[in-house]
Amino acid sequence: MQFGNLLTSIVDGLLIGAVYGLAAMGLTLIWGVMNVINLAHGPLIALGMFSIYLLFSNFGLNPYLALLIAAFLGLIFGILIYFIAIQRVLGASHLSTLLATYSVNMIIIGIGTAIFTTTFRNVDYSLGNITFGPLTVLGTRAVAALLTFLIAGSLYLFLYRTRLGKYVRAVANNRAAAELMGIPSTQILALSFGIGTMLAILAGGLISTMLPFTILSGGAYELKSFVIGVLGGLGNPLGSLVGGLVLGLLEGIVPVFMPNTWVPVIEFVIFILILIVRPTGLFGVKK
């Protein structure tokens, strides 16, 4: 095995792993703030893919500029989902919220399949290759990883350096106490769900610049998001970035030494081990 090939596999895995982490951030943010497991997460990632595809193919918009539009639409769509499907069952049993988000899942997949079928699409956009000595990576993957770190940094600044972010953390820690302090918890919960949705849309948009997809593709990334969320700690969005890098590194290294079919097996073995040994994950928040 050549060192250059191994190095390329490792770096390539880390680059796409960063985007996995971005996808998981949306899932774990929603869990951390409102104790809701969002089963509509996968289809939302797929909507991000199709948002970029449609804006690029129909209007000729640069995919990275299209991300801004997709992010705004994702935020609004997430807020609407909260008020229509989540608000009334919030505080009920986990089964109620699971069924509510699963219903949204099926609606998006049903409408998406009717409109787009299950034909593979791709965003035909290239930034060429970037070469450093023996290392060669796709430009789109490098830019996707860079944007992921910028988004993660922006999320951190929002949560810890803005008044709204402090409201989000206050509601996550103790909703009743936050309300006594005059914080409008309903609006903050809606905003949190909107941000979680926006992160899923952004992740899907970045994935669309790297890999082909269908309306059903989000399901695989939803499963990865659960693994990453448990690894990094459900309730800690930035821990998800670390979890994504770990998962990406695993996906980069394993195929070098054994058949690619072993990757999901190893991923879910790690998932089970983390649940057994450290249920709160590496950076988890106890609930």
Given for the second form:
Amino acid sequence: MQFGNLLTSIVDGLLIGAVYGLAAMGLTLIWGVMNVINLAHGPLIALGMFSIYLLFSNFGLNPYLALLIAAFLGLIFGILIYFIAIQRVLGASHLSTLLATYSVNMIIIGIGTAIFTTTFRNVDYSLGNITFGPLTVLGTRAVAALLTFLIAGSLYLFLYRTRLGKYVRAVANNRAAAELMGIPSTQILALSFGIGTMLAILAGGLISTMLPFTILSGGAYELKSFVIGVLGGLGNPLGSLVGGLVLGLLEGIVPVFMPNTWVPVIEFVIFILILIVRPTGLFGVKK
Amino acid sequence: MAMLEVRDLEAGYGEVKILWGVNLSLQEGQLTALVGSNGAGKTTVLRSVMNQVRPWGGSIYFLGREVNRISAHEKAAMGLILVPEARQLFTDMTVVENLEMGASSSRALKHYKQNLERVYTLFPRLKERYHQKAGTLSGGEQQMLAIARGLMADPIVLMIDELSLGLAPLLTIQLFSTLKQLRAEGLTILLVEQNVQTALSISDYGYVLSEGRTHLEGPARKLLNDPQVRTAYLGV
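Next block: the form predicted together with the partner chain, after the form predicted on its own:
To see the whole picture, the full complex is given below, headed by that same chain.
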């Protein structure tokens, strides 16, 4: 086997892994702020894919411009989901929040399947190849990874450098105390759910420029998000990026040595091992 | 006009009624103590006043306005601030971030710089540790931060739940004298305490809560000499 192939495989894995990390960021942000496991995360990722597809195919919009529009719509959609489906069950048991988000999941998948069927779509857009010596990567993958780092950086700046972002952290840390200090916690939770949804939409949008998809494709990324969440620590959105890179690296290397079908086996064995050894995740914080 | 007035307040959790008729009236610029033994319902009074526990009956007036149904964050924005029991700091955030979170209303933001200087003067220790995570502070420093965070909210009425809980006696005395200083600057304070003797000795007026009712009230000095209070709470 050629060294160039392995290198390409690894770099490809890392690039796509970054986007996995972005997908996981939304899931882990929502968990960290309101202790809700969002089972609608996968369909939201798929909605991101279809938003780009529709804006690109029907209106001829540049996919990255479409991404901006989709992100904004995602934020609004997430806030709506929060007020309709999440707010009422927030204080109830985990089972209630799981069922609520699962219902949202089923509604999106049902409507999506009715409209789009389950045939594969793709965003037929190319940025050519980028070559460095023995290494060749697809332009869309490089841009997707670059944008992911940009988004992750912005999320960090938002959470740690802006007043509104600090309110999100305060509500995540102690909602009752935040209320006593005058922070409108319900609005902050709705905003957080909106941002989590926006991150899912962004991840889906970037994936749509790299791989073909159906309305059901989000599920696979949701599962990866759980593995990544555990790797990077659920409730730690920035750990997700690291977790995503690890998972991507694995997906780059494993197929070089064994059949592709082993990838999920290895991923989930690692998932279970981490749960046994360090239930809070590799970089997780105690809850 | 009373700054904060509570009339015939009733409240509880689930099926259990805790408060059976609580009456309080805080006068401007005074330090008022609400004392009583463990389990008398003191914390429930404060939580009902902030609407963290929904009152079952009675009324709450803040600056003359009925505020029963107003949510906690809106009350805080109006200037009614509770420093809660067990501090309830944002433990994952730094000292200065906690202070910043205290000043979230537009009222408080207007006086942010001024208030920050004021709390750093009152508690120089916090200034030294401004970049440390709140969860890593000592118990005393955490209580200082809880009070400082409350002051950053620019309170009109400051309510403090169990200031002395878990603190060394020397530190308790120091924090009580800080409260006296704040009162001297004109702040209206409600001090809720299990430590009856100390609380009454620094207060202007006092209420004694027992079995969910305020059954005694009067100038703090008078209460300290009241035979009922002396036998029930001071062990004399």
